[in-house]
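Form predicted alone, single chain, as structure tokens, below.
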Amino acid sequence: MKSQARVVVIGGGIAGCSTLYHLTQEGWADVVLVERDELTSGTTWHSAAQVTNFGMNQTMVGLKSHSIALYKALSEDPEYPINYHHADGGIRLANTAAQMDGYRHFASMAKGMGVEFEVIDAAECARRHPLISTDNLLGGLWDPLDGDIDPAQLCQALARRARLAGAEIYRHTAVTDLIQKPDNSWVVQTEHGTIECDIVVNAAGYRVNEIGAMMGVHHPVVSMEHQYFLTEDIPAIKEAGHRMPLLRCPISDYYCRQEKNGLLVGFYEQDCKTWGMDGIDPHFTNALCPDDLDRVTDVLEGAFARMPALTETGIHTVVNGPITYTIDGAPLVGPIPGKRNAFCIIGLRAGLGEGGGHGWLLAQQIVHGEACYDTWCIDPRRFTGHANVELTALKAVEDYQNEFRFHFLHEHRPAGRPAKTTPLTPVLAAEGAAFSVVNGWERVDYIKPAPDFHETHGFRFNEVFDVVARDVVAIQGSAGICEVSGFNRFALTGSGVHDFLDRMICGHVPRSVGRVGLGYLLNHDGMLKAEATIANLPDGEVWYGSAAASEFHDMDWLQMHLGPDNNVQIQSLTNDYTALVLAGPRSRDILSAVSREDWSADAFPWLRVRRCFVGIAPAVVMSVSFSGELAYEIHVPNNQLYAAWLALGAAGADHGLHVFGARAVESMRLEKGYLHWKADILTEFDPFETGLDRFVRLDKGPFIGRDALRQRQQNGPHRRLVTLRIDADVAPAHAGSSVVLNDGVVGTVTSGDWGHRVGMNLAYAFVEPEFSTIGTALNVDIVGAPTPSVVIASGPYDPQNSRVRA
């Protein structure tokens, strides 16, 4: 065995796999796997193995695209060529319009990635697949490369290819512990030897958190068992003269393929259960958890009625495994938060069929620093501390009881909640406050206009539209408060803190006391990173602060690169402190009425913070706006955050003072040109195609990104990003919409929502350059529907900034 290695990469499944063959990809031979028995003895093994091109978001349709690309080319390969039916087709059942909305949204999203779906009526849906009935059915999605594949012969062959590349593999070999250096490269004990490596990679399956404990961390990943039978033949099947298409059932929770002259049958009970949450036997391999059918009987008559042929015939194997889930469903794969050199691809509840694009992302991470696609929507540090066992269970119950049942449009389900509050939470919620999730905060959406108010989720236009105009027109036109729960912050110290924030940041640094700035940070491929304000408190701290969903992702990033020469100390306070936002015209009057200060526009212009009191709690606020009214952002201790609440209450009484929330605040940013971080900020584009140049200063001098994106900047956007205005009053446009013009796809919507107080349906776009111009005519895709749109100014309201700075 070798002793030392670029990479090691722990677990056979088809994670590991594809991870080590896609390292040999991107040019790196010296890579090592090891599997502590035989490859795809872990969950692999039993995996109902399908390959579908469906995906909730563009990254996932394109891992996606890319497995059934390779698995095709290895099905192909004459030296080894693997069993995989590709292109059965498949359909995903609906039985409601919002259903059908959803679906012809996605549709338009996969059209963005060179996707082809179809969104086909129940007589069709009957037409395509024969075994099934069409009550209570008005139509589905209809998938034509969807198929099945072998899994073992996948990994095998995956494995194959490494080899050949130069990658060793070491079966039987269990890894008993890691080891850290201080260079921060790794030991990797194993019961045959040790092998000392740059980089390790968790891939270990259901075992995952067995390596999480040697390296000090725990992941949020948590296993269910989940059954399937295959049945004996059937008649129709083998009458048929074709494959049948694979079928997914969100109205009774089965799904179904062919399997030889039979099907494959596999159920998403609601008397689901967890799997090895007291640990895990180290002989099980190869093997099942016992036989429950009893369990999937409400399920199975569902099936049986969608498709009565399997009441016509019998059982002939029943299949009952551990398959891994995380708390959203989505799998983590990428840098393992707050560790160095550690990545991780793992909670793969559906790794035979997305596996291979699992694996092209995280080489091309672990190689070059950042994926082709922004990864954010599978990267593990979108969890951070909330993320425990229970809570991990608690979801992954609840996902694997709405397994093709997908998220509506602000749907947040309601199980493990609440898992972070502040002292306001059962405040608001006794104002009527329905809240919203942000990494695991409870953040306020909206105050409902009744006790039994009810919001229906779809992809429409619904009941909280006119809420929502209220409240703007509220903030407009007196003030507004609103909670910001779980806001980044970092409080940096030191002398070396403005030399290091102005590497790290592609634009000016704010440097004096009491100012504030809004920067960008680039990766080194000069494309966004992040984005953060800054602020230089009186005392000489300064505060870097960001969104919530960012706390570990940036803290990371800053770590990642302070060097040893730096004085600089980066101190989380993200859980200490919580943000009110003051917003409107009579915000100034409130604020002075609870505070000593002079609030003047002269004494405390836009963009200042100062530290102070609110009543009698101290605070941070800082003059800045994501509304385009007069706003202040205050900072106030959790523990001293109700004091402050009721102080701005009374002084807001006589001033119309009104509660808000995120949604009206969506439709605010949209009417200024104001970006959300992973919504039109992406690792995809760099600042000059998102519209940000006014924050780049490429003179400066050295900061990280730089010399890419002068690269960049001389060879010309590839996209750039522009604010559409949409001739419909029926539904917004959602991120992942196409853009088209003469039937093809020009551009992908990034964000969208009614502008209330321009009276405009708006969105934002990364089209290509030639159709950026402002009076181009477009189209967008809203709910399936081509409605005609054009490319206006950005921030179409008050766009001299006039009431920021009054």
Ligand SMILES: Cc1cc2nc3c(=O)[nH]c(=O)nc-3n(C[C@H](O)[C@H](O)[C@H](O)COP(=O)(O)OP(=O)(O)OC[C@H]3O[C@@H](n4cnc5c(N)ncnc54)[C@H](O)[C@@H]3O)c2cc1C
Second form
Amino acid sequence: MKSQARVVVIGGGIAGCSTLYHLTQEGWADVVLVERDELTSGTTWHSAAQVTNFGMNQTMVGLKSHSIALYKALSEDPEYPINYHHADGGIRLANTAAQMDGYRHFASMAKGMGVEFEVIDAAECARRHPLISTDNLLGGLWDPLDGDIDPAQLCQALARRARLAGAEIYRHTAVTDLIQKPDNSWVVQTEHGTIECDIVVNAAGYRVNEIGAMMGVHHPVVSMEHQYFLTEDIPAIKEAGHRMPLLRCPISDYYCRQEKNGLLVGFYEQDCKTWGMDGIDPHFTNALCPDDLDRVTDVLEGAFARMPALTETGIHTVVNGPITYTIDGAPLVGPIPGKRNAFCIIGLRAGLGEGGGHGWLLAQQIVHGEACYDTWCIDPRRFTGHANVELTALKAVEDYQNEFRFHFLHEHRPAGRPAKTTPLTPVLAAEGAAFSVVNGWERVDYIKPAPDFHETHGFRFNEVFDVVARDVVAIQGSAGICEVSGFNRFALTGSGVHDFLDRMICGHVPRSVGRVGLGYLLNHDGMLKAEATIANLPDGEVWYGSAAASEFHDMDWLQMHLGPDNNVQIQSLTNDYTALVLAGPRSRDILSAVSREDWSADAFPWLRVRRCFVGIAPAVVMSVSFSGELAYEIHVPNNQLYAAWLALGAAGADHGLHVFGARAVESMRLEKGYLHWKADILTEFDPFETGLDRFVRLDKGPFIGRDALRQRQQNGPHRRLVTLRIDADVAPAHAGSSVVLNDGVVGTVTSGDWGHRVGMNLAYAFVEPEFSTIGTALNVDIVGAPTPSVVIASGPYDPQNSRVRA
Ligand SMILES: Cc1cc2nc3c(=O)[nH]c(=O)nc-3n(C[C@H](O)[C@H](O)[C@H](O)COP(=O)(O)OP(=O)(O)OC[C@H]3O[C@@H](n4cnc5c(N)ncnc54)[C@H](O)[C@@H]3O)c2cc1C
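Shown: the form predicted alone; wanted: the form predicted in complex with the named molecule:
And the full complex, kicking off with our chain again.
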């Protein structure tokens, strides 16, 4: 066994084998994999191993396309062919109009990744899958490349290719401890000796937290028991003359594929069970949990009703095994929060289909620092401190119960809520707030107009449209107040802060006391990494403010670039403060009534910050606006938040102060051309492509990404972010919707909503540069309908910013 390697991958399931193989493909041959037993002896060996192209966003679709192409190439390798039923086709069923809308949207989104799905009616479903009845069926989504693969052969094929490229694999070699050295390299202790390495990768499947504990971290991953059965031969399958397409059913929560001349049917029962919560037997290897078909009778009946042939055939095998889940259903693939030179590829609940793609994206991150797609949807840093084992278990159960029921727009499910609250949460609940969840934080979406108000979730405008319209009118006419919980903020102190920020940010960093500025952080390729509001407080403290979910991500990036000589200290204040946003023309009057300072436009113009009292509550107030109205962000320590709220509420009573929420903010920020991190600000694009030219100073001196950005500027943009006016009032454009021209995809929507002040259905989209000119007519594919749209100037509301500066 080697005593030294560049990378040690821990775990020889699909996650580890794919990572190892892709590391060699990226050019790193000095890599090893250690496996406590045989390859595939964890979950992988008994997987149903379906391989779909369907995903909830373009990154997931793209990585699954990679899996499919890779598996096809492996299956066709004459030296080591493997069994892959490629392109049997698959149907996701639907019995509601909203589900069908969802499929139309996902088809539009996948089209932008070169993947062609088809939305078909019930009769066509039955024509393609002769075993199903059309009772209670509206139709479905057809995935032509759906199939299944032999999981053990797949891993062996990847391992073989990795070995041929120089990688080594040590079987029956359990990792027993991990020690990080002061230079951030690792010592991997195993049953058979020690390997020193630069980088470790946790790919330990359901034993993820045994490895996590060795490095002092807890990963938000929990295992669930999951069952399928295999039937005897079914004559109708042989008679059909073709392989049965796969089925996935959100109506009765099962999947089904052909296995030999019978069926394999797997279940996502409501009465589901977590597994291994109190530790895992060290001898549980190549093992299964006891059969428990009684638990799945609720969903079994639905499967039998859909496929009556099941009632006439015997079951010969039941498989019940552990499968890992995270808080939001997507895996954790990327850097381990708070650690250096440590990565993970864990929490895979559909790891056979996705594993090829995840290993590909992880290897790119390890070798190049970044992958070809924005990987935020699988980034392990997307959950912060609240992501403990109990919350993960609740979300895992909920997610399992809803396996094939995708989230509708603005749908936030109830398990594990509330996780993170402020002292105002119960106050706002009493006001009738409908909450959404942002990184665990409860955040007001809107105030319900009546206690029995109920939102119909789907992909079209609904009854909340009028509620938001009223919010916007109130803010524009007078004033509104909104709590922004979880807003991320770091306090930076030390003599080196501004020099450090100058190196991290690609534009001007305000240095004067009392000034606020917006800055963008790039990666070494010149692509957008983070967005920060920099505020210079009077006492020399500098606040770095960013999106609610960015705390671990941004801290990681800042700390990574902090040298011992920088004299900069960074402290997170995210959980200590909450921001109240006061917006609208009367907001100055309200603030003046509760605070002794001079709030006139001369004394405190746009983009200023000061410390003051709001009533009796100490506060940091910034004159910044995300709404396009005169506005103040008021940051208050949580223990005095309610006091500030009461003071502002009392002062606002004379001005018709109106409580609003995130849905009004979303509408207003689109009218102003303001962007959201990880919706519109993506690592796949540089600041010029994203329309942030005014925030770049290439001539200011060195900053991270400068040289690469210069080169990119010379090469010209690959895409451009534009604002679109969409000529339809039934539905907004959704993130991922394809922008099309003459049947070709020329762009992808990142955000969309109705702009109530300008009376337009607005969207942002990255489009090919030749279609970015104002006035260009395009179509946006919205829930199945190509909808006429036109490129307009960004920020159609008050383009002179006269209201913000008032
Ligand atoms: C019943 C069932 C059906 C499924 N069907 C599908 C499907 O149709 N399609 C799909 O895509 N997915 C499916 N899945 C999920 C899929 O099988 C998993 O996502 C995938 O196999 C997980 O692979 P992994 O490599 O992450 O974990 P594992 O396969 O569990 O591999 C982890 C490896 O790490 C090793 N290890 C652990 N600790 C150590 C240590 N200390 N030292 C060294 N090695 C260690 C283990 O021995 C193990 O081999 C199914 C799962 C189940 C249970």
